[in-house]
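Next up is one chain by itself, shown in structure tokens, the form predicted on its own.
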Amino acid sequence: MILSARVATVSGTRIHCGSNALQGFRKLLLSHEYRKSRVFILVDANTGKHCLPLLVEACPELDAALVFEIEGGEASKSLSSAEKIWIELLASGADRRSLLVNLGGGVVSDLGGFIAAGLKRGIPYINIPTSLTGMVDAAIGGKTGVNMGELKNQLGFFYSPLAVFVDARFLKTLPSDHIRSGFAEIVKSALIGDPVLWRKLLRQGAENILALDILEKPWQDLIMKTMTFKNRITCQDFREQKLRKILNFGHTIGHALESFVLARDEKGLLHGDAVALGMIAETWLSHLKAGLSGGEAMEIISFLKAGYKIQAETLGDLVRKTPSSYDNIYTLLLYDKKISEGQVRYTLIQAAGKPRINRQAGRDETSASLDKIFD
């Protein structure tokens, strides 16, 4: 089964999904201005190799098209990526009127958007997420971004893609490290939004969902109830000014830890797993700060480290080697964007389905909720 739906997104922007979704493009590009400029493509070293062949091939007329090619990770979303990519454009002719299409996960649409809006005021772009947290996640809602050094997202815009079209069939391309990634977001989803769809996942186990085929029906399932979840979160807080802010259970730590991993491993630790870490540490944060059940806390705790086992036991053996390790993971909390007066301001649940924003805790609170990552 192959997503097959049309969905409404944020600020005009639509969400095309399904097996004619690359069609859908090649109409949308042959029948607007675009095609009286450029067209850019941006891939990383792997969406370059398995990805842009599929989509020349749905589309032709790209052939033509300049293609420019980052490093796979978090190292290439930086501002010296994005003013070499600058470069390129202007050198090559790109005017308001050129047109960006980003093909890849998450690191390509955060870096192709902030690309699109700092050029010239702001170029149309079109995400094609051939990620899982591409497609659940980072392709949707218009936040785009790049990191400096280790700490992420510090620099960015809320600029909202032209469209964004979604074909499953590239999901077949991932490892499946990043099928498990992707999969923390519609966790996260569901523990915010949707607690029907959360006593399913408890029930099913993480395990035994990871290890079903990605193009059969249950996993388009929840693709399809995720994206249409922060869809809707996103057409009604576009600049997070308080329900979008939601999105963020897990993320807090979890870009803390993805910070702190990355100062120290090139190789770094991928969003969605930093988010799951995040996410066993934040509801133990829940439950000291928001009402959340012990019973219900560690139902999550123990869905999350079955799934994150491997992850959980390799950040731990890092941090038990680093010297004053949760210090500098609270210094790395300090750089969040969400800092209020000098306090972190975390979404915690006061249970599955009932997220309560901008709860505040303090050093201890955090230590305390980072062990039971690693209890």
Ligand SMILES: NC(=O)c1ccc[n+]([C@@H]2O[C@H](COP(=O)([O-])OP(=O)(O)OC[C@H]3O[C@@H](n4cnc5c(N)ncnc54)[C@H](O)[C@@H]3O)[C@@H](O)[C@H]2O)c1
The other form holds:
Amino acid sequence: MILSARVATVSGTRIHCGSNALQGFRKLLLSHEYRKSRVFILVDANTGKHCLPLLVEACPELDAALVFEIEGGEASKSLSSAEKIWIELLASGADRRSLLVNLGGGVVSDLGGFIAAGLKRGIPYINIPTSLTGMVDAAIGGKTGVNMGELKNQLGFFYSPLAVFVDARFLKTLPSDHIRSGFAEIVKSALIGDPVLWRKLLRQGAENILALDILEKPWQDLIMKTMTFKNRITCQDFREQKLRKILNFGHTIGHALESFVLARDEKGLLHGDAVALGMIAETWLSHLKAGLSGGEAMEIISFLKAGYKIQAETLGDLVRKTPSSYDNIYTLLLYDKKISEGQVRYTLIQAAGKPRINRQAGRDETSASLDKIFD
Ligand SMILES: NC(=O)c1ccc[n+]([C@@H]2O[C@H](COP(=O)([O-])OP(=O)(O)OC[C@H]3O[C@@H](n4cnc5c(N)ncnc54)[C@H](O)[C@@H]3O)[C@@H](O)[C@H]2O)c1
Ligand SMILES: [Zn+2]
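Could the form predicted in complex with the ligand be given as well, to go with the form predicted on its own?
And the full complex, kicking off with our chain again.
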């Protein structure tokens, strides 16, 4: 079963979704003046191999496009990758009528969006997400960026794609680790915005959902709901003045864990896995600081631990063998862009569907919440 609906956003960035999505993309390609300039496609090694053929089959005109390929993985989301591609784009005559097509997961759309935003003060770009995280999260909302060393997303722009085209057939070749990782954003979205969906997920159990075929209807419904939710929130508060901050649940500690692992193990921790573990900690913080009941907190924590058991154990081993690991993680939290006046501010939940932004928590409470990942 393939997504079949089509969603239009209020901000002018449209999301086309379903088995006709690539036809929609072709129409845009043919109807615009981009053809007179040049079309560029950014892929990574995996999406170049697995996804580009499907895209070119749907849009034969892309045969003439210049393809830039980066290595797969978080390490490619760097200023040096952006610089290399800027140099090649300029050498190929890219101008403001050129179009950059990002075909890949969150690394490709974050990096490609950043490249598009920076080149000649902004060229148009399209996101065609191929990972679950890309579809439900990264490709939507116009946050672009690159990492600085192990520090995540330190450089970036808010810069919207012209449109987003989502075709679930790309997910056929996505490795299961990345399905599990993308699932974390779906759980986050349910916890902050859809208590009915959250109860449904809870009844099913994370392990059982993760065992289902990604092309089956239950997943397609989850993708659709999550994508629509993210789209709605980011349209209402594009620059993250207030409402959009609710999407950060699990991410403050999640990003610190991602950076902590990346500094010690080049394979790093997948973004969604880090968010799932971050949500375990921030659920406990929600109990301590935002009035989430102990019972509901434990339900959420048990659900996440069942889905992300191995990731919690692996991180636990690294934390135990690293001297002053909690101090390191706390220092990373202080680098996070959600810091205000030297304090760590979290997005927490008072209950499923009741997010609370800008909740401050101290070092001791943060440590107690990290313990919940490992005990
Ligand atoms: N901008 C945002 O709002 C936002 C939101 C969430 C995540 N992100 C960022 O996105 C990144 C994580 O996204 P991700 O998990 O998609 O990472 P990713 O882009 O690294 O993709 C995951 C892996 O799957 C491979 N892949 C992707 N699609 C495939 C397909 N169809 N078939 C086979 N292999 C495929 C990729 O090559 C990569 O190895 C992080 O850098 C995170 O910070 C950004
Ligand atoms: Zn995320």
